[in-house]
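One chain comes next, on its own, written out as C-alpha cells in the form predicted on its own.
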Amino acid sequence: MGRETAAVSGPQLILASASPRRFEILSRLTASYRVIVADVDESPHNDERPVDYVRRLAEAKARTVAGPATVVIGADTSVVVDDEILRKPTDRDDAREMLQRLRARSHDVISGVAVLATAADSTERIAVGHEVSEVHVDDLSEARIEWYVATGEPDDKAGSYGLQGSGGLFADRVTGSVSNVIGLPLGLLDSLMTELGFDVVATEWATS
C-alpha cells in the first residue's frame, strides 16, 4: 500500500489595504488572500520625495500586518502635481480645488508596493519597488468639475478622481500601467513576487 502524503500549501497570502480598488485588482489574479487593513501614519516626513514616501508607506504597511508564514503586499499610490503629493481630500471644497489644480495638464501617479515573505520561524524577506504613470486631464469646465464632486466619487480617492469609475471621461490618457493608477501595478507586483520566489498566480496560497 502506497504511503499517503498530507497536502501542503504555501503561506498565508495577505493584503494590508482597506482600498476596494486594490481588492479587485487582486481577486483578478486569485481569490485565496486575506485582507488585513493597516493602520500606519501617512503622513509625509519633511523634503522627502514622493517615490520615497509611496515606498516607505508600502514597506510600513506590510510590516504593520506581518506574521510567521505570511507573505504581505502593502502599497501606496499618490497623485503628484508639481512634486506635491495630493492625498484624499479633506472635503469636497478640497476636491474641487484640486481637480481645478489638475484640469488641462498631465500628472504622475505613483505607486509603492512591498511584498513582505515571513518564514515559519519569522525571518524576513523583503522585495520593494515603485511604478510611474502619466496621466492626462482634460480642460475641464467649472460645470464638469461641480458635477464630478456632487457624484461624491472623488471623496476617497488620491488626487480626487478614480480612472476606474466616472473619472475615466475626462482623465483616460495615460501612459504607462493603468492598474497602476487604479492603484495596484500588477506588472510591478509580479516582478516583485517572483523576486522572491512566488508566482501570486500558481502558489497555493494557504486559505487559514
The other form holds:
There are 2 protein chains.
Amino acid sequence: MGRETAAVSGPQLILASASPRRFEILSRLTASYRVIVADVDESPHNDERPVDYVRRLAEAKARTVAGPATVVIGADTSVVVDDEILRKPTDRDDAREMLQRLRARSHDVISGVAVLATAADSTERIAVGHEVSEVHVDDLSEARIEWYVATGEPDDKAGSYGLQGSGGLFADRVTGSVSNVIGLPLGLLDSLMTELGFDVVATEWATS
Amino acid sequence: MGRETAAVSGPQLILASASPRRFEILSRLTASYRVIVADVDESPHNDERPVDYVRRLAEAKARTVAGPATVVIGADTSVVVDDEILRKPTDRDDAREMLQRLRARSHDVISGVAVLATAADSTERIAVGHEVSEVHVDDLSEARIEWYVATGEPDDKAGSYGLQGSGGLFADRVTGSVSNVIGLPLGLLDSLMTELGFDVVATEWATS
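Mind giving me the form predicted in complex with a further copy of the same chain, seeing as the form predicted on its own was just shown?
Full assembly next; the chain just shown is listed first.
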C-alpha cells in the first residue's frame, strides 16, 4: 500500500525498549525506526496479575517516549510459573535457582504490547494487547545448568534463558508464538498496528 | 565433564551442511567444528515417505564427508503439506505458489538428523533420528505475499519461508521444537550425541 502513496511520509516509528532481541525482531520488518529507551518503575503492584502487569508496563514504556507525529511500540515480557513472575536474574545464583525451578516442566511466557499513536496535534490513540506462549524446559542436569550459567546468556533475560541462543538446547519446545518468547510478538504487533490504521511493513515511516 | 578430562582431545566435529541457519544454531553450542558441504542427490525415491526421505538424506550427507577420528552431523529439513514435500523454490513464482498453498493452515516441518562417529581405526557408529514440528501460517493477503517474496528471504528456504526472519510476521505459531523449524533440532542432536557417548557442549572436540 505504501508504495502507491504520495511522497508525504508517515509518523516516526519508535521502539521504546533497550532489548537487543526486540530490536532484532522489529528489524526483520522495517529499518525505519528509532530506539528510545523508556525508564519506568518495573515493580509489580500488590496482587497484580501477570497479564495486567505486562500490559501496564508496555503502556507505561510507550507513554514515556511519546511525542507529536510518532507511533511508539512499548513491550514487556515476563516468564510466569505457578502465577509468579520471573524477571531478569539479580545474579548468577538467582539464575541457577530460576533454571532449577523451570526445568522438567512447562511455563508461560507473556508479553504485553502497546502501540501509541500521537498525531501532529497531539491527539492520542492507543491499542494494547498481550500474547501467551507455553515453553517446555527439558530436565536439566546440574552440569548443564552450570554450563549455561557460565555462558553468561541468562544474565539479562527474563526467566534466565534465551530460546534464540544456547538456551535453545533445552528450552526449545513451544506452543504458540515464537517471537513472543523472544520478546516481541509479531502477529499481535501487526494486529495492533492495523487497529490504528497502520501497516508495519507498508506504512512509509518518517526516517528522520 | 570435558573440563575434568586430560588434555587428550576428542574427535573433530563436522557439520555436513551449507545452511547458514544450521551453522548459526550449532554455533550456539560450540565453536569447535568445521563445515564441510556435502553434495548429495536430493531427488526423492518413488513413493518415499517424507520421514524416510529426510532421514536418508541426513545419513547420506554425513557419510559423504566422514573420515577417521570425526563425528559428522548430517541434517535435512523439509516442509510437508498434504504428504507432499516442499523444498526450496525454483524461482519467485514458485515461492508465491508455495506461500499461497501454506497460508491459513498448519503444516509440518520435518528434520532428519544423522550423527556418524568414525574412530581412528575407521570403525563407524551411527545414530539417526527425526523431529516433527507443526507451524501455522496466517491468512496472507496477496500484498503480504508480494512484500515477502520481494525481500528475497524465500529464495533459499524449504517451503519458501524463514521463521527466524521476516517470515516470523506470519509463520510464527509453532507446536514443537523451534530449532527444528529453523533447520537443526537441538534436543534431537543432543540425544543422538548422547547415544554415541558424546556431549555436544562438554566433549573436547579437536580444533585443528
